[in-house]
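Take a look at this single chain in structure tokens; it is the form predicted on its own.
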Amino acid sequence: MADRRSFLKASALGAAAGLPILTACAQAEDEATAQAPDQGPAVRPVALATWIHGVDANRAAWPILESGGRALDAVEAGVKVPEADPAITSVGYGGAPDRDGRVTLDACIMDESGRCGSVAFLEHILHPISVARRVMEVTPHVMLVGQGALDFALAQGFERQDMLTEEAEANWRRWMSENGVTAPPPINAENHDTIGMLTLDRDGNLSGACTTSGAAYKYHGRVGDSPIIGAGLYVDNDVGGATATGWGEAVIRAVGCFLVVELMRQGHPPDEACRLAVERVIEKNPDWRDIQVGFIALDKRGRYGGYCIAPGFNYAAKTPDLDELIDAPSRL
């Protein structure tokens, strides 16, 4: 049996032998760093939002960002635009109702410190995103739902209103007459155009928001990924943020937006992180060819990207130098 002196001698020899290996690893790391491409200065501010209605959302958020305001204020102001637009049938006022003819809304918001607020299955309120922010700021909770969320909103001074437009009601009645109460909700690219938004302000802080009226003609009581922190939205101020659009059940199964942010933490750029998250969604959903899911992501340096399952998903990006609508690359 080796005595203590022999053990120490062997340990010393082993450590000495390991020094060249450690030195070589350090040299290789230094060389890799030296050869890495220069990423250039960070871009600030940045606004990023899903779908074509993200263009107007970004422009509404821009005066706040350009003047040095908070990313949180910018995302709230941005998504309130599609929430109030009756022409957008998947968000807020004018959104398609469930199969009972009721417009139920879901939204969440998250700031640079990790605080978050959410509402789900909320009726009669024009701006669910603002209610979600109030949940974050004045309650000890993260999520309020249904009648409780409505009671809270009214107590906070939000006005009650009818969210079902004549056009949305006519479309619902037509669909019900053609399909009946037992038909599943349609799964297609036009049925889940959630507005998700991410911003990076001049101070380098990130925030995100996500709001929707959910899948058209869904079962009464259904809630998708949009108000669920980690699924429809996630922000980590040390890394970046991500938001999702598409068939919410598929996003929930992969905890999609948390996954995107964790992939960025591992060193993947935003576009690649979104692609890898889509691959995970595909793994978890055997019916993936019949659905659409897309992610967008924004990192701490102002880099951004997106990826989706099927062609047709686009997102809007705005920086001090550009204002554009981008067709996301897709798996199919």
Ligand code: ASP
Contents of the next structure:
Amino acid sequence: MADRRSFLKASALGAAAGLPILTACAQAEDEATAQAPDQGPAVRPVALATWIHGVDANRAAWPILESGGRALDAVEAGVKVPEADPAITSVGYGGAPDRDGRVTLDACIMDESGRCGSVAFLEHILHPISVARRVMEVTPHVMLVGQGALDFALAQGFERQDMLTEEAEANWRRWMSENGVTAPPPINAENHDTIGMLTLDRDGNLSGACTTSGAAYKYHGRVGDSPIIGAGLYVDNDVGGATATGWGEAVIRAVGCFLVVELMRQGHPPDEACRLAVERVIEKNPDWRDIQVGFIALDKRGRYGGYCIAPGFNYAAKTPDLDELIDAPSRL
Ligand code: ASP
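Coords for the form predicted in complex with this ligand, given the form predicted on its own:
Everything in the complex follows now, all chains and molecules, and the chain you saw is the first one.
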């Protein structure tokens, strides 16, 4: 188990650095009974992010975390990488458009004090995550949507730009000609790839971010789980954080990420909390065999894990000791 492995390595590093080491006895207790989340640091800093593009997101966040910077700054810097990458077809620039050929973006961010900001159904902005952060920092609100979110972004100095790449447009035109204008958006285990990211900084503070262009060829106006605090992302600095990817409607029905964090609060380690939340998603969604949903979670002590419905979901983890891509265990 990746979180266990990094935890053990970090204990060894802690010894070298003169930090307290957990005894074999304490480690055994850790395996037998989930530990209270406030039971001392094990690994810091940590960056955790969904999918293979999470590797570069973690690397972009790392200089901030390594130099003692804030988890919030790290998580924003991290997810801005896939937002700007035209090769990633479900985040930001280059993301698949909706049925009307418009790229509409959802994003949210949450910091260590429980503050949060969100934008949904936002068009023409390269970095929706930074607009979400601005909503959090300069307005009394949590969420702005559509034209209001765009007006706010432009007033805040963000530049308006075209987000539909030639390739995304060609794929959309092909899909429309094969399926017709009245076809429902594809609901299957392939329609995903949102970046969700969680960071734990050297001060032991957690933050999270989630940003996406959403389900490909969705109905115009559709908003998924990714900008919904508690569904696509949740952070509680006393416990841990979680973020989701996959079919957003299924995640919303289970209030997935809030559930993962509450399960960690009850004492479940991150991987088990993710597994139990996937079971809840399955209970609430009779079509679960046709969809993908994956969660990742990071707790206050730097332990992390993930779980998903269908094989194929992976996530990236970076700690002082490792930088890796992990295949999440799956229900199917
Ligand atoms: N969760 C996202 C949504 O439903 C999709 C994804 O994970 O790519 O909008």
